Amino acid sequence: MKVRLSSLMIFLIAVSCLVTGCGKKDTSSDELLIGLSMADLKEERWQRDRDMFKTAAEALGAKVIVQDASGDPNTQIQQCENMLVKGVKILVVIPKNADAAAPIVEKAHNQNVKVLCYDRVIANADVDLYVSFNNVRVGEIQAEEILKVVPKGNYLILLGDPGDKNAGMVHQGHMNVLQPAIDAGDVKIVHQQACDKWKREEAKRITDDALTKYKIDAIVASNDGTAAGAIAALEAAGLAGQIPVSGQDADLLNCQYIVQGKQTVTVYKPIRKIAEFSAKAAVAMIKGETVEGINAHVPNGKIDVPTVFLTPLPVTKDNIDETVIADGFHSRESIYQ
């Protein structure tokens, strides 16, 4: 009887292995579980990233858990810890604060979970991959387009959030372009100031104050939120459309400002490209596959992070139809109203 029971058990185990695939790596959606940690979903741009990333990841057979830190670095750490408890196989993080987010990487690596930084790099941590647009080039485009319109004059520079490493890269791009004009005496930066959390209210307050103290000929704003704040101040002063303003992200309001002549340029970062690339890279990293396309290494204070830089595009009144509208990012009707 004992022999028969043992034989039956062996048979059942063998059948079980055939059904479940013993010894084979499970790449079901449960195994392809991605944690997407968003710094703040208030801005229109990040809502688009979330939706496009989820769609791309799910098309690859993955599941995505999304958490919104609502601008709080401590909340972001706690949410990432919770996602690790839920069994995510990779964390895709848009850090609210580059320095404060370092513990996320350590906690993930303690559980053999890799971290992909999406559009913003985490500082002082062993980040596995960084996918972004060339943010130095973003700043160069902003300054180039404004310099075309105002080759000589007084400049106000509205920097981004001081806790976002991208803000520093963007400003590096500004200075790459503006420094020769400054050295020649053609351009004078009469004021520059960071806008906490990229808030348009901060940008408006800074611009209001600058307009009372200086003659401003051009405003280099680091994103569309800060550009909108600057334009609100210009509207209040009766100067909208008279002083060139830059931005980035191609937000709908700012695209409307461009066709109205109130904003000179926004920098369009084709979000579908970064979302789809990052989703594909995340799935590959879970499977232990090589991520193709690494074209840079960005120092984050601890390591040179393997990086994939995508190419941003300037959007002006002359090419808005061929860029954001042609890509379906915004409809022509919504921009031109």
Contents of the next structure:
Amino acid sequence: MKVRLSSLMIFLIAVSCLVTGCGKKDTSSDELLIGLSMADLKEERWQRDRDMFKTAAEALGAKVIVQDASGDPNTQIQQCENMLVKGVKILVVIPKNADAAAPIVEKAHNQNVKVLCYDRVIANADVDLYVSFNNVRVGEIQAEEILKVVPKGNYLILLGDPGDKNAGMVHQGHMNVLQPAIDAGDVKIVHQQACDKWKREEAKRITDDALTKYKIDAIVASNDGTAAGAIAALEAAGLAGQIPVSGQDADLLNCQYIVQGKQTVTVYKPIRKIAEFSAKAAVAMIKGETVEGINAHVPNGKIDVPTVFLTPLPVTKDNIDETVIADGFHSRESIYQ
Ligand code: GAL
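Mind sharing the form predicted in complex with beta-D-galactopyranose (GAL)? What's above is the form predicted on its own.
Expanding to the full complex; the earlier chain stays at the top.
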């Protein structure tokens, strides 16, 4: 049976398609395609960053391609190039090495793709947005909590990876707090050294060595991985729990150390906050919308990068329940075992 469509019906179908977008290829997920380039997944926190970012972005209708560079800066550049070929509309990058990652921004901009630096900034490049926790404040908190219990004495400082700009900002925070005590002759930094790639083994080796050379009264470690290395050295020397140690990231092992009295403080950076904020910002940037909340501009050697600094929190045995456990970051059972 032949069905003759009147011109009116054809018009009505056309109008309805126009209104409902029927037949239009659903490009929303292609349009909202995000490339997440991760330096590595070694520290526990980055696995959480990955999962929480992906969940938050997908809830906003985006699709996320995740690439793990396994610690290799060149791999990271190649992976970003591949994601650009796949048509990502923004690159969200945790650079393995701030300087080596600069070409990623140029390649992205050549294709009108923006770059959001997640927690670590890329140097010497026109980065579009940097979202992190105030890393100077991280270092200040570490030093404040250690100075409270060791107002006078010999300090060992374990710095982070020299290729990570965060490490330098954290140390700036250390010195903001310690310098007056040093000037007063109360505190002496008998040794400070960078731990390549934030490696726990490096921190242990440096601490082992320092313990043989100096009387150490306090250890300011720049993150929980290096803190764990220092605590391993203290355990070997029968000093664990006798020498205060700082950290950062609220890793499970270190939260256990805190309730056991082996670690004084970790700096908790609610990963959900940075992950959800960055996902929202990435989607807004794809749409050409402005990002609310810019509260700093961080010089990266080329420009003053528009930055959103979120607030880090000190976690000690006195408040671990109201922070890390209350947030569901770790269960009470896993921390108190
Ligand atoms: C830093 C980050 C810290 C620390 C370190 C190790 O860039 O700000 O949270 O964990 O990486 O991955």
